[in-house]
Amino acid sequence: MINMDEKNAYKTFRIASIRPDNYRVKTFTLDGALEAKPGQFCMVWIPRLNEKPFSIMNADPLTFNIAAVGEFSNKLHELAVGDKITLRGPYGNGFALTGKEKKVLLVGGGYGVAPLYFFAKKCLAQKIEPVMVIGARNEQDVLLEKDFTEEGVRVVVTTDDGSKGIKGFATVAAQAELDAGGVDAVFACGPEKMMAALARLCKDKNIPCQVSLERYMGCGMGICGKCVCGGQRVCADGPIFPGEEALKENDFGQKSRDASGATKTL
């Protein structure tokens, strides 16, 4: 186990390679490995600017899927091979398994996917059937298709505009997975009205779900308070809390953050 005093040291890694994945998204694989758990995030520092949290694609290496959306990602996106990077962590709960499942509902929106495509490794190194819907507003966003299927993973695409995959939202391809029964659980990461709508829908069907809330974090290890979401942190108390229970907050599909980091109401 890593304790608190390894996890807030920081620690450089260089880049070993970069993949650009679209237009704005590039896959950032270091130098060397972190312990860490599916849905787990590091806090990224860039010198005399800032540091904001990612979510861990991989643990080793090391894998981080950034998108450039604001001043920071695009510094990021700035580095080259063999650039440093600094960062603490692991932070958060990660998602959890109960030992039980043996299929399993993936669902990621816009950027949550990468933390699902950790997770799913998980599931498949346990012998769990992980079945993964990936959602976007259109064909050029759409997010690790090819590394989900390469390990694997049976992937359903949704686009909003319908120029890949099945038209509509991942919940419309994610009710249909589980209308065709078979699915233990469920687990999701992307926009909050999505995770809401998936959390109503496994609640009626009583299967159990874990969503990953965001908020605008500042510390990253449940200090600064930042990120509460009702009466939770999201950074040390999540940022996975199971459905029902994240559906009990007020704001909870009410939020989104923007190019900034920052939180704001939907």
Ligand SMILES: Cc1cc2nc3c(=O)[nH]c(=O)nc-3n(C[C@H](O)[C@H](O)[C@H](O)COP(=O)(O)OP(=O)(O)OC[C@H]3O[C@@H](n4cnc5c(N)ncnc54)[C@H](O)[C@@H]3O)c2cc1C
Second form
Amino acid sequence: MINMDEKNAYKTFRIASIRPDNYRVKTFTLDGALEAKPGQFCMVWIPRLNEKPFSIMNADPLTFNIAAVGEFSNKLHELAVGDKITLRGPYGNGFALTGKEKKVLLVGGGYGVAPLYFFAKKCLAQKIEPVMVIGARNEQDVLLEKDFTEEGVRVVVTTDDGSKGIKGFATVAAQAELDAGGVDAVFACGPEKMMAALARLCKDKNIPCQVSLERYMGCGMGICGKCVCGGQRVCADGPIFPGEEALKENDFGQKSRDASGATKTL
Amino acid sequence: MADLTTKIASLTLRNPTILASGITGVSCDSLKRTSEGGAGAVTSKSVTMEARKGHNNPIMVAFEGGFLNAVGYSNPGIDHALQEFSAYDGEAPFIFSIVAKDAEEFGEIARKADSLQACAAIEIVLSCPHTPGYGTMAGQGTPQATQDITRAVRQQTKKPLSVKLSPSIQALGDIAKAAESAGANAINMGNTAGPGMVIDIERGQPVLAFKVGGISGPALKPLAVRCVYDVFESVKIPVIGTGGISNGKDALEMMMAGATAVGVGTAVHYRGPQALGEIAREIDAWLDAHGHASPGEIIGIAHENEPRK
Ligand SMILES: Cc1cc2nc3c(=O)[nH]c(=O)nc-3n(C[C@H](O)[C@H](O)[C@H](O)COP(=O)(O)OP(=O)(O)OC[C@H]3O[C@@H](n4cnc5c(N)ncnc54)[C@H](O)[C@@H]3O)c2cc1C
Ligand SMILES: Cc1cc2nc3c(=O)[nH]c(=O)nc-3n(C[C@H](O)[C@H](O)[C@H](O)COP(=O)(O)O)c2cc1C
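Next up, the form predicted together with the ligand. The previous block was the form predicted on its own.
Below: every chain and molecule of the assembly, starting with the one above.
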């Protein structure tokens, strides 16, 4: 019997529960598990429609946090408990720990908090203290705050309009946490401009940092090239990159590509 | 150390490995990275006149022997591509892959591709099995169409010209001869095979959004080797053997069938962008161990007659 790489095989689950998180985000918990690392993602397939990448929020049971932003994600939001979800993965490299960290700072924006939630639980299991900065436009967009606090993670919230927590960008809160000292590494997933600013900040302060990039994905298997950021294949070489590596790519924080491969300004 | 220097018309490669079209070749930087990884040459994703979004996902699906893909020629269009690749300065020569709907449009896009200074050679693809309006789906896989298109492109460029054929066509010899007589400098043999289909049994649906796709990877190799063997007997111009090459031994097999150089695609999934440099080193090690000074000593030796020099 010849076996293909298990991650490339399609796996069908059923939806065990659906939790609405806000006006456009739902958490989908499936009826099975996947062996995966925080920061990895799956390609979720809806037959006869499309296939799109989503970060793993929890591996056991497999959980996704999905924002309805267009045709595909809206279709996912129409699914009900008991419906099938078919996907392949996990793909990508995941966030990496050296084993020496005692305290880490996690910075997330939008659904970028989902993989950081998975990662925070891994940190806790390894007796590393995670501090979570959640950045959002306004109070309604703050995601998973309760999930983090229930795990015992200290959460700092920032909103652009000041409707909740500190008024301002997540980077402001992150800077304050770094200035307070004791942070051994920074992990970020969110808007790329925020992550670029954070990567520069960490570089100046000589603190290791990892950022999770998002690009239009085609094959998810490192072949088609649609997701490249400069010379890096985000699906296969990433999506997590050391901040210093990301800063070397001209595209980082600047340019993305659409389905045709044409560049567009971030 | 064997001398791996490979010549295809006026093109000189440091080794016989060529990044196949459509494999990460969307950005200038990723081609540079493949060059830095040791590739002999790199090929762009195939480019059309206008931007194309391509087929919806899934555009690629794995099976036990390799992959099926139906990307549908997504690309930003020739004008954007000219801009993208203008900064290419990798050591591996840059091959511009172009496709068009008919001979006239092929001529037009070839003229544009030729204007790019970084463009060391042009490849025209007449063999895509999964894009309506192009390749075999547009009847470009016949001797007559091959001749007309090759001639139209030849009139627009003096740069080395390769014509990429389909392994799923029977009249291969005639098609290769048609390309040669119309001025091609090399035959790339070849594209993906099929098309084939993969159905997910839990959902009872074809996985690819386009339902069918071209077969690449290990399962393609014996077919590609046979096609290269046949084409080698039909034409005098060099053959680039593409299909299922994952390591040095695969490449050597292809060269014994008659390939002067080898195209490498799906192996980038298994081994990353440095795959080509590694394959070149594996070819080198084998040639050394077997007392060969250069690949020229083994190219075409599978044929009954004396290998061509
Ligand atoms: C590694 C990775 C992890 C992600 N994790 C999550 C997550 O945990 N939760 C979540 O809600 N979203 C996540 N996304 C984004 C998600 O893939 C898009 O929101 C989704 O594809 C939108 O599809 P649509 O048809 O609903 O919207 P569309 O109207 O098609 O597009 C809306 C936005 O999604 C982007 N997009 C569309 N297709 C793709 C594609 N094939 N690949 C990447 N981006 C695309 C578009 O560029 C656009 O910005 C992730 C993306 C990546 C690359
Ligand atoms: C995802 C993908 C996209 C491809 N796109 C193109 C393309 O745009 N133009 C082309 O001539 N061939 C294209 N091909 C075919 C490859 O260049 C190559 O001929 C084929 O994959 C066989 O080689 P392999 O087995 O080493 O992959 C593509 C192949 C794959 C897998």
